[in-house]
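Listed next as structure tokens is one chain, alone, in the form predicted alone.
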Amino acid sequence: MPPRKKILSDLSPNMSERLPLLVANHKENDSLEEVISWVDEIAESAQRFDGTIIFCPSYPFLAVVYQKISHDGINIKLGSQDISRFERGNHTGEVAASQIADIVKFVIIGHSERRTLLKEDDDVLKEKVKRAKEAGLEPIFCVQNEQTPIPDNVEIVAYEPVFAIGTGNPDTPENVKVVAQKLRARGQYTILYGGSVSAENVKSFVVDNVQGVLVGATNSLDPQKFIGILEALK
């Protein structure tokens, strides 16, 4: 059998993670039973994936999923959908980066839904990046365009145009390429694209400066749809 043609170099220039990066953001969805079933269903395809799969379920499920993927040796890494801007203390309802640093390696920061619905501004996001790095977590920092401010010490940047999130109307591969070039001119980032990513279009995005995708609920909650994306990137 001839060697597989690689889409990208094996390793991220910034990290030890193998490329491409494939992030599943389940948002505020699923029960514990559904999350465990999801992991079971994608496990076989995950074992054959040469890149890095980062699964971001809701907070209550992180510890159980960590135990499962560790015990079963599943090729999945865990990420959090958010962290507090504060360190541990009297902040009811918040979760500090240091509290989950033993079970997750990544954290999504700056998603447009939190910017819009929860009014997170650049100062809040800068504090979250600081807390993540202090705890040894790798931020996946979301930007809406090439002008979005990016805090210091960010290594993974996810371009997610607002009009493409959950709409079924992704950005064009040509524009994603232009935005990625402009982001790369600002720093040596590992760049992801997010916004209506599917099995049918993912390979058109993961080229040149784009080294992975952030997949939202529409195509990551259904394990078969997510497997389709995973298989398309092999």
Ligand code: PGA
Second form
Amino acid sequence: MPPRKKILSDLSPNMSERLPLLVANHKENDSLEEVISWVDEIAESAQRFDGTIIFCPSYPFLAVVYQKISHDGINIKLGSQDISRFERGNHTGEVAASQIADIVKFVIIGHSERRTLLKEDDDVLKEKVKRAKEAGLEPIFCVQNEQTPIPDNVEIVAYEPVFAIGTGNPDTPENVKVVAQKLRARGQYTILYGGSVSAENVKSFVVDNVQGVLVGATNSLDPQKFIGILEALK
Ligand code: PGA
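Could you switch over to the form predicted in complex with the named molecule, since the one displayed so far is the form predicted alone?
Below, the chain from earlier opens the complete complex, with every other chain and molecule after it.
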């Protein structure tokens, strides 16, 4: 067994995830059956991956996937697609970070779809990051460009230009490099790129300051397309 690469542990004593990080954000797309068969289908390839796969299905499926990956020893970590801005309490429909902290390690915060469709502003996102950290979850904080405000204590930042999300039109590796450099100048972040990542282009993004990718519906829902990305990163 090669030694574990504890790169994130340099930034936080609590983190020891192996790089690269490969995030699958399934958004509002799956059925329970689809989630289970997705995990089954990628399990073998995941087992031979030296980085960290972070699977983010919808809330209702987190517990069942957690039981499955724990029971079967599958090399996948779980992430939530969102979290409540509030502490646990009487907030109908919300899910508190502390309610899922036993089964989830990561949470996506600040995705452009939530900023636009759910009108989440910088103040809301700051509160969400605070709630996540209090519960011991690691935020994967999405920024749309190098100037997007980043709350304190964020360690993982995903650069996700809006034009590249779900369009098949990724940013250029050159520009991703420049943006990552500017983000790195703002803090010791682990930086991911997201937006039309595919098996064909993933390697061109994960260089220098970029230590992983966030893959949305375009190429993570279909397990074979996701396996293609996984294999390309090995
Ligand atoms: P995409 O989405 O991979 O479908 O472009 C990326 C994202 O929304 O994070």
